[in-house]
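Encoded as structure tokens, the following chain is the form predicted alone, with no partner shown.
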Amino acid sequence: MRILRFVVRRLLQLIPVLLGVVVLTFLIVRVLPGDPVRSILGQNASEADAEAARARFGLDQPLWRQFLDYLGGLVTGDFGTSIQSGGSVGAEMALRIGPTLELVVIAVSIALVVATLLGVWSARRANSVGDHGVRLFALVGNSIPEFWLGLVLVLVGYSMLGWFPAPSGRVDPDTNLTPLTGAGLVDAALTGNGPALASAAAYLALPVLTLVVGVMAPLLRSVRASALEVLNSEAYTAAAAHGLPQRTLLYGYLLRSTLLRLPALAALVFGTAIGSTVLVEYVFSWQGFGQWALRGLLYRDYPVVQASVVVIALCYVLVFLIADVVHAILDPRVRI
């Protein structure tokens, strides 16, 4: 119950930081430099044109009741119309969302389980040969943009070995996937067509490992910090100096102390992830949630990027709401 009661409460006080993202993104994109409906039309339009596609899509209006208008929308679930195609936005989103988080989600969940127990297993072997290569791989890791990493793996996984197709979708066409939620490995299982399972596992290697590379760096640099601080705690060599066993003090000691930061971390890098895979899914060619936004905002298609920055918000909070919520639970010191 003190759980649910924090949960609700913080829900709850997710309400006005989201009305302040909207508030802000709405005025902000409308202060960027440059006109959407000439960004469309292009510069040879007439001014007709331009005011007739002012007028279908509400840039005529005052500012106040274009704002209105975009805060009754979202309210219903309505995130407008896409000046750049004409089409909802909502729906637009819902299908380029999907392959995102699939990527993101995977990459993620593979780097916290691999740096947590990589960098464990390093700071037990303090200044070892093996501490000292998770010690240069953390520090590459974080060094090489994913873009450059994305296109050497390309290089080396389909061009020069062949074990991955071609960066240029998201699945074999001839599976016949059909799609449910955008997400192939999710939909190719709730449909039960293995050779979609089998193409898109495929398809999901190079991008997935591209970012658990980036992913994983930091997050194995603080494991290994946070045990290496518990190894060297006052505790910890009271608990070995009385002779527990050592299941009870990896488990019972230094396991759980390590995970104690892991969660903000954690977070924190899934919605870096969120950003970063731009670059990832150019380089790939993976039609998600990154490309859309960013095509908005070449465009300065107003709906899109609304739309993209209150979803990225959403999913910033609710992922450190989460991330409060394990802490909670690994640490009783915590009162929520």
Contents of the next structure:
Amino acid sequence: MRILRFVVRRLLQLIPVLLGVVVLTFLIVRVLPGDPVRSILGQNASEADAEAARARFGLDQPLWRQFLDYLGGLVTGDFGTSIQSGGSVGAEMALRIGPTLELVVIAVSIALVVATLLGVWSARRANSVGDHGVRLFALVGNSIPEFWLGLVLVLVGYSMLGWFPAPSGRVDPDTNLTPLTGAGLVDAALTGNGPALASAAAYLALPVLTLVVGVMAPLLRSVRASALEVLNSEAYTAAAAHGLPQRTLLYGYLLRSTLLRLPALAALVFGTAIGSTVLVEYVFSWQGFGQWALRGLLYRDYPVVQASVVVIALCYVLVFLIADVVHAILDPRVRI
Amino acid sequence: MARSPGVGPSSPAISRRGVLQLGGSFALLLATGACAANSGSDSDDSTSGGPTASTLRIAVSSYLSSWDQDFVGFDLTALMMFKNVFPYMIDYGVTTAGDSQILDTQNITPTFAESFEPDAEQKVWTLKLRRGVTFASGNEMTAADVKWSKDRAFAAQANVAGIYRTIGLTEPDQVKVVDDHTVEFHQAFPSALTRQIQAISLYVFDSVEAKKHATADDPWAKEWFAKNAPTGGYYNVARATQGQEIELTANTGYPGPDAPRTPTIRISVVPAASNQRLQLQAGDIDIALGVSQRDIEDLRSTDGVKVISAASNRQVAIQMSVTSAPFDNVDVRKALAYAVPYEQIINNVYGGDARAAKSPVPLDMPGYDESGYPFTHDVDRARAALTAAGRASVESELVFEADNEEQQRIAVQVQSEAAKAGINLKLTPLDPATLGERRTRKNIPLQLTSGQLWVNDVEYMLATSFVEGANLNYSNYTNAEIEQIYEQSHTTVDESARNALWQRVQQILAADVPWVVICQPNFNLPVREAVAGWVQPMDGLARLRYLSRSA
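If the structure you just shared is the form predicted alone, then what does the corresponding form predicted together with its partner chain look like?
Full assembly next; the chain just shown is listed first.
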């Protein structure tokens, strides 16, 4: 009940935060140099054609009127019409979010599990060869740009070894997967399409691996540092001196205390992973949310930029809310 | 409801195990997928070793932003697709230029139409449709479809409406239905451009189908057409996997000449140029439409791959603002025209695979005349021109497209040579929207441009680039005589008379120097060796119906 009250309170706090994001995004995107209408007109377009296009998208209205229309649309779930495509922004976004969330959620999940196991393992063997190896991996992972790693993985995994499919999509079209959420694995599972499930997993492997390396490196260093702190703490030393069994020391003392930091870290890396997808999606032709938002920004497609920023803000706030709740569950000292 | 055992805070051990099981399951899934991919790859290998001639695979850099040609943004992938899936009533023929085949802009023939001919005054053009031609819905293509499509284009006030102005079509009432298979276009004046303009504008929607999806708020069914492919062209869209692949099947009901040679074409989206190269090398695609110049050079020596090279009308130029200092002085403009290292750029940026240009009129365009064009790379003459302008040195920014490697390399070389003549340039890369806005405001003193005209005619070139208010006239250039020649050209249909006008145009432009024309790079396309039939499009939009692949 306490947690439920906390969640409700935080969800209510979301409203002014998102309103602030909406206002700022609306203003900032219009302050940026660039005319979205000119990019959709042909070689022979006149100023009258440009005016007609502006009227079509409501850009001829005063700013306050545009904002009220936008706000009114948001309340009814209408994100507006894309200037570039002429299609509904909500419908376009629905197609794009699923693939990106699939990529990010899987990558972050794998990174969390592996970083926890490897970080604790490494801390317990501090200064051993294995520990140095883990630290080196974390250092390298932190240093490698994701798009470069992605290209190398394509070169090795697809071109040289031939183990993975060509980087041109999310699932083999010949599997005739019916898109429901846009997330290939989920759609394949929901529709019971076995070949599509295998194909989607194969297409996911390299982009997920790319993201995992980038996301896991900072997590690994943090988990290891946290575990070392616990191992060197008086509480742990006292428990070990009292001869508690190794299993109790590991699960009851070390792992639980180490995991306390993880929710906040996971929320942070989730945000990083969303940012990283822009380039990863480009390399693997993923056609997800990141590429869509980037194109919107480049061409000043106002409705697309506004919608994508609001959704990213929403994701951030929700992920941090979840992190806080998980933290409270893990740590009885936390009062919420 | 029964509670599942081991779920909840009272059973943390199970929960952790569950996490591990989940991770293990996913790893297994990935491994399975990888194996599946591997087996798929094997099967693809057999495909690339001996693919059937029934399917051709093409890689493009992006997915199209919309299926609605009237309301789409300037999206080259979309425009290329439209050329192949919309029924165009007339289209260019094919001719030979050297070793390559190119679209013949002087020979426009009926395709879905039976005929398209003018009256004696060349003001009223009559389009006669073939009978029995149908869209994929089964609806017959009639005059009502043409009328609805043109009304829609005028209502859109976008691409087609803009281009129709050049031939005196400005109102829907000028398009009249005569009978079920005859439509008349009543132009305000006769024009030598009519066939060429209609070749790129006379596409038709299935209006019967469209009206089913029209609403009071959306009378032109924009919402529906944005998401649903048109039908009835050389190809129909058999399947479109959003963001990933479009599968085209040849329209067996196409009634005109040059029917599609390949029954199925699969167009996959591969944004990264390096990945297109890898897939072409592996034989997973047959044609790569987005490979970089450097990769193309490497691919020339790759087994199983050939590079088709064709003369192109794409022109690379520097436009100088004639209304802002220092380029409002014609001698400063001449100084830059002498300072540009033309041959060096052709060799260093294009590996010699470009043609030097000697006129703002593109090479191969009817009326091209390089006599009297004085500008070659000559730093001494550049300095002399600057001195004639009364300046020892000038400063300016040189704007180019961000993320355009070709333009960046040109800009660096121009900057280096121009500095020797006393023209100091600051390089300014701009993103598309900022570039677009600054172009609209006409506040760019110097900018690199690259492009090809959709109509291979000087009148069209003037309309788009050199008359007052023209959309591509970033120089803000105006000349009273050019304006007069442009007006005169509307009603001048005799070829020799037009060529005389174009000769004068080139003399004026050589004297006023609003542009420094750098070169015309050749078009290079890497394809698998078995691919044949590439026809170089003079509008940059590939016609897929000529392509084939031997078994």
